[in-house]
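Encoded as structure tokens, the following chain is the form predicted on its own, with no partner shown.
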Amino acid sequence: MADLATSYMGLKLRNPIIVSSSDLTKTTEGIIRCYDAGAGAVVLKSLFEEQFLIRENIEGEDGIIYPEALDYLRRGGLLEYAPEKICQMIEEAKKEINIPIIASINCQSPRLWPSYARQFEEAGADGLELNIYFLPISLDSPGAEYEEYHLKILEEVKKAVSIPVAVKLMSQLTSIPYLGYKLARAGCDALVLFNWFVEPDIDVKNLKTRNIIGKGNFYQSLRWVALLAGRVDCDVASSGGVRKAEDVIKQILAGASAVQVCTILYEQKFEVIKNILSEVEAWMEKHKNATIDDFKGELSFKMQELTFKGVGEADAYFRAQYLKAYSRAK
């Protein structure tokens, strides 16, 4: 019987598919639900700031938190102490189930990162994944500014816990492959790839703008797993548009430590992850494959240019598949 057990940020995991960051895992009857179902892992749904001031009812009449009680807040240093349901939730399923929790945190205030991030260490989470988003908009900031805050926030992080840190990362970034290892560089324990946040969209009747939720990419998170993979010292997560075991087996096969998983969960329920599970584990008898890392990596870009003399040989295999895929499809 092939051994689903895999290793993810230095926890150990009974296999690799991660139920990510959603209204799923929110609450601690969700949290035991994807352990019931045979999930690896969970990341709890992501502690927003902005949310967490409107959950605490300071937001003004209009739905729009007033400046100034936000900065009264700040200076005060009461947004200091996250949620206390949250740190309650994560002490009740730590004794229910024993899989790892891994918290999840998007701020905008940087002195928040780490306080949110050590408490959350305190109540028994087993990692952090730093969700950060930081649209580049600005005509006047360089990509290297973007760069800088992603590695400012994880090295605040880095220095207020022990746990392993997970960043999140946007793929509106001006080189994901240098941004990736310049995070492994300060200490981040993986990569997760990627965030899918609202897309605009424009009411051509109404004549207004309005947001719509994103949708995961499952080729695009399975370029770059592949692309760094192997290439960057710490793990490599997928996340974004898995539909089936075949999908879990590709990202796996382009370096992926571990699978994140939610869309999937809404349309064919819990069940699902066990259906996965025996599907990767029939695929791994198949083709002679006694744990996960007999096949991990094995056809990420890291492997394609072993396989050739040097890296110039290996764009060059990419380039012509490219050209190749693209003279069929005309």
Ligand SMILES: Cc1cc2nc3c(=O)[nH]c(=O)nc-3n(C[C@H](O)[C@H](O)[C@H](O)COP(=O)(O)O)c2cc1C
Given for the second form:
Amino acid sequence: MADLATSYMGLKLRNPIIVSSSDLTKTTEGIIRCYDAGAGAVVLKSLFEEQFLIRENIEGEDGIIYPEALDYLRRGGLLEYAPEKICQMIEEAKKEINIPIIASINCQSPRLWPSYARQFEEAGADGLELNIYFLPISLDSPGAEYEEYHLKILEEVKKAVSIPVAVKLMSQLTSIPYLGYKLARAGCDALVLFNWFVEPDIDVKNLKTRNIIGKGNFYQSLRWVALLAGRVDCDVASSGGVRKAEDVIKQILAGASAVQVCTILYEQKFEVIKNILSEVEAWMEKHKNATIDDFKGELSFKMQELTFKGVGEADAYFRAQYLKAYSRAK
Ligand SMILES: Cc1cc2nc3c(=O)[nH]c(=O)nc-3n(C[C@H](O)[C@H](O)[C@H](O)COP(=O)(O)O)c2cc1C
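Switching from the form predicted on its own: structure of the form predicted together with this ligand?
Now the full complex is given, and it begins with the chain already shown.
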């Protein structure tokens, strides 16, 4: 029988499927449900910086507490999702389950987080995921400035805790490999590619703006997992668009140590995890892979380049224009 166990950010996982940070993981019952469904690990719903600012009644770096942030938190039932509640959840869940629990914090500034990171560690969290994103709205700030923030936040959190720390990135960064390389050198234990956003829309009838739910982009994640795996000195996990066993296999072939899933659990029953795992296992047996490590990264950019396994195939990951694809299709 194939062995699905894997190692991710220094943690031992019974299998590579992680339930990603979402409303599914914001209660003890939710976490236990993920465990019962067969998940290899869970990432808790993020504690958002806005929650912290509002709770402590302090201003953000720009001196503002945004009323819309308050509104968003109230509507999402997140005002009560406080650090103490998260610690309690971790403590309760640790008594019931034996898979890694990764706490998540949404950071936009380096100064606020180390003490919460420490509290989550003390409560028993096995790891931390830093959900970092900046929407570069300013006309004055170059891209490098935003990227530098990622490093500052990671460095502060790493100083505060000894559990492993992952960074979940947004895809709209100028140089993902460069930032990934720098983060790994600064002690990042894993990169999660990528975060997901609500998207803006316009209601033309009522002349109003509104938000719609965005979608994880499987192929975007696949490209960057493949381009980073084995080239940066930390693990890589995919997040975005995974719907079936074949998607999990593809991400591992591209180099992912773990595959995060979210939307699929909203769309289908939680049993989907067990079904996916048994299909992955059957595929491994058919392809004579006894362990996840036997095929992890086999089709990563680095492996294809080094082994010349598929001369010319590595370019699938970095070719972005249509020309060749069109001429092949004819
Ligand atoms: C309802 C909902 C809530 C989410 N909340 C968080 C969150 O608190 N922190 C975070 O890092 N990602 C959050 N996400 C993003 C997911 O973790 C995941 O990265 C994204 O949905 C893409 O994966 P998918 O295509 O498998 O859904 C949320 C997603 C959904 C659908």
